[in-house]
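Single chain ahead, by itself, as structure tokens, in the form predicted alone.
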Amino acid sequence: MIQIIKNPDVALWPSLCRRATFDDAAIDSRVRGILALVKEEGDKALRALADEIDGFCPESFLVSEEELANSASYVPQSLQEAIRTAKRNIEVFHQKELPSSFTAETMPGVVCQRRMLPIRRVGLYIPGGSAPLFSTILMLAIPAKIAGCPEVILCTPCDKKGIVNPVILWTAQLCGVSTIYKLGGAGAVAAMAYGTETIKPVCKIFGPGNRYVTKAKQYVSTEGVAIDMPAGPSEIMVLADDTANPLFIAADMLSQAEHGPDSQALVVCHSEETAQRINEELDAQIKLLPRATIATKALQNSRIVVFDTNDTSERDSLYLRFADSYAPEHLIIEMKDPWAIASKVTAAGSVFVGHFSPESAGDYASGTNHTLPTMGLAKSFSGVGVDSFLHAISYQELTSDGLELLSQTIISMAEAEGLTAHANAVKVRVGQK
């Protein structure tokens, strides 16, 4: 049974929206050490780390052509077809995201341009532990290819026999990624950021991971290597009225809870009766999960909030304000008129509208991306898309007449800021002293 809070005062909302927190002091120190070691010693450090952490180091970090070729035989045909369907849907959606370059003449003789260019070399990190996230390859490699990134590499852990999960290898190839390294954890992040004898450094790193991976990404992002976004544990919020099905809600909550013990699920509903029925469903469904221990710990971070007003307008307002305060990674709206709420949401990673839009649809195959902002960052960050793999360069060309027309504006502003050299760069061109 998870905690039920009825009609909380607004002053309590920040505490109700608080995520699970952990003391990362030990992780912080360890990650700093790993990054420094790989930066200094390259492949030698990676091999030492593999032996120390995993008890095994592969003969070669690079996945061989033979391993890539053999992977298909280990992936059931039914799963191959499922992945192909998901790939098609993700491609259809992400093709629509491509931004356009443009040119604008801001005044006679002054032409400005913005060009969108693919990032030259990107690195994808794909966890390969208890839940090998091959679906994340689709979410990262597909927009990278649509953006036109010329070099895409992938790092993922291998097992103690040096074998990478074959579904990861097969999916990567399906998405056009064939340069794959048997590397995991903070060491993989360090290798992609700094480069080693084996791995060239990348310009931007994408992908989820444990707290070590997350911390490593945060550190390298301060050293000239971009990352997709700051990321925390997975989270979900469900908004429900009297048409919602507690069976569905519990299933959605558990779909996030099974990610990890620090995941979180929040429900906002209209009655204590509904809240109790959701708790009953949670108790029944969690017993059937192979990852029940993990999910149970995550539910300790979770809660159900009840706003039991009979005024529909007031209820909707409370739902919206609370949802935007939490800014969930995933927001499910199980209500009679879900778009009345969905269209007014201002802070969410991805919104699932209606009774038949489970969060797992977005995680796998509806077409939207599942790499989304967490920890309340949906107030200002977007999920990964094609634009995440692009960068823009602006251009301007001024004719002599154009500069003459604009000169006094530039000179006046530069001199007002005390930047005389800026003003002089214009004056020498237009003949002013």
Second form
Number of protein chains: 2
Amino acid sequence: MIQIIKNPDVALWPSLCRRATFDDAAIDSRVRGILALVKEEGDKALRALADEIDGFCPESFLVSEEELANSASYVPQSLQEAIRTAKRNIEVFHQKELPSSFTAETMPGVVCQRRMLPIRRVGLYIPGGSAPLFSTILMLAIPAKIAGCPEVILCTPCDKKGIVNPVILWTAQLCGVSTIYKLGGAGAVAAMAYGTETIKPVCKIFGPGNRYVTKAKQYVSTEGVAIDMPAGPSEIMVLADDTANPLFIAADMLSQAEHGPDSQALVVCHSEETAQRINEELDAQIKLLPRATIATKALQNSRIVVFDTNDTSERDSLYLRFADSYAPEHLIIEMKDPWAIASKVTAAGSVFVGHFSPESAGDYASGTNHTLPTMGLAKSFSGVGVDSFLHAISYQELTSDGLELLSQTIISMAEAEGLTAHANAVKVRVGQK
Amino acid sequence: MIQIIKNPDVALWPSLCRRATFDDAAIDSRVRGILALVKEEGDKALRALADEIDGFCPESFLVSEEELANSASYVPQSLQEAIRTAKRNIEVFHQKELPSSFTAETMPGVVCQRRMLPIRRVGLYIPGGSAPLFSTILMLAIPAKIAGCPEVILCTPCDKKGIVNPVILWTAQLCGVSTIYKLGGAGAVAAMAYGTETIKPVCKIFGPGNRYVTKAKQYVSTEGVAIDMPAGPSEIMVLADDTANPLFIAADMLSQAEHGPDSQALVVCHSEETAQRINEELDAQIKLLPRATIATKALQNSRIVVFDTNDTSERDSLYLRFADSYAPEHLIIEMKDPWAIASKVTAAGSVFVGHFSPESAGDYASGTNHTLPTMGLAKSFSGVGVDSFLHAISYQELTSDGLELLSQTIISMAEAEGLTAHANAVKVRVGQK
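Mind pulling up the form predicted in complex with another copy of the chain next to the form predicted alone we just looked at?
Every chain and every other molecule in the complex is listed next, the one we just looked at coming first.
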């Protein structure tokens, strides 16, 4: 039974929109230590960390040709086919994200350009363990390849026999990534950021991970290595009216809750009865889940908010404002006229419209990206896209006449800012050919 | 006389590409203190900080209607005209940056979208003091308005009489920004990030500043407030062949050097004679600058690298590799055939092509943005653009048939990742209408 809150006053909304918090102080010093060690000692530190944390260090961090070649035989045909279908859809969607370069002659003889270029070398982090997140390889490697990144490497932990889950190896190769290192945790992030004897440093690090990985990414991002985004626990908000099926809603909440004990699911509906029925469905469904313990913990951070008004436009307005306040990573709108709200949302990572658009469609296979902003960052951040693997360079070429035409403008402004040398750089050129 | 290095071995390049470093430990604890205080005490803290740091606290932080209305009379007509010309060029260029939303039906009944939305509320920081950087208002407020941000506020310090430079007030209004607060330093960043009684918090903070401002932006960026980019001291690299005019090159170097003592200017040329002539020009020009002391210090971090080869393709290749290693904020290519290198550059903030394209053109008025990545971040970061003021939301709407078509793909993948509830969210829907 999760908490039901009825007609909360606006003053209470911030507390209802609060995410689960946790104390990172212990993690903080440990991660700093790992980063410093890898920066200083390179591979030696990585080996010591593997021995200490995993109780096992692979002979070679680099996954061998043989391991790569053998991986296919461990991936069932049906799963291979599913992954190929997902890949195709993700490619179709992400191809459309490719921005174009452009040229603008802003004045005669003043030609400006913006060119989009792939980031030279990127690193993808893929968690291993009990749930090998091969779907995240699709979500990162496909846009990286569409962007044209010439070097894409991947780090993922191996098990205590030195084996990396073959679905990860197979999917990575399918997406064109064949440089894979058996490295996990903050050590992997450090290796990608600073480089070691075995691993050349990358310009940008992508991918999810536990709190150590997240903290490590946050630190290296203050030292000149770009990261995809600050990541927090996963979250979902469901907006429901009386056409919504409590069975679907409970299933959607649990698909979020099974991610981790710090996940969060919020439901907004307009009758206490619906809220009760969702709760009953949760109770029935959760018992059957292998990850029931995790999901149960996550539901403790979760809640159902009831706005019991029959005025449709007032209801839509309340739903919309509450959703924008929360700025959910995933927003499912299970309503009769979902676009009435969907088209007005200003803060969400990804919106799932209508009764037949569960989050899992976007998590795996519909085509959209599943690496999305959490913790309310959807107010200002975007999910990962092709643009995350690109950077822009601007260009300008002025003719001597073009510069002359613009010279008085530049000189006036530079002098008003007290920057004489800026003005001089124009003055020395004017009149010359 | 700045340092000249001849034919450096590749092993030496990293040290030649090193930026000036400084110890931030003292700043660090001071900034943390300021942030904590403003978070806790709001306006009261801002007033105490103004009294303590500036020796003056304005009666109202908000710039009044009257101050706004009066500003025009203090801005000479010629300067107004220059700013209007620059604004027009910047608008022409940035209009082209507006990305479009798109829809893709990845499979029958599976419709996905990506929509670009303006960030709801953004804050611009504009340093005041001796050089009021009104040009930065153009570079931030124009793309914010093109993106369609509904709320744009600006913080800038006032002087000890409570006066904000009228050119700043006039330019801000010209660009459609009329909510301006008399606030400077780390306190301003804290106010925009956390909000106070007077200032509503913003979703993203833009703009340059001293090391306190930069550090404060870095901190709040780890707490869920987006920032434009991590900023470091400004820098330039000039590539020169024997068609380059040492007079121009020295002027370009000094236009960088006058920014601050930690600025850096690197020149690459292919004869020691050219290097010597640049040095002579530097000596001659620097004496005449009002900011000579600052520029002199900056030149101590600067150097001229000579690759003395007559083989054009070898020279171009060395120049290109060295430029990409440094990843300069500004790259000027003063060569006979500048595009031979310009079109191959992979890491630079902005490239100035040919002999008549000084950095000051882009700093003020050609149309490109002057808020650019420094410290080598041009390998992965872009300069500020319209996209910096937008965020993407993805959408998907599946019909029941569309979901059914995709169901086996999603279920296979979810089960292979051990995420049963993800599979269930599809299973409960299949067969329903």
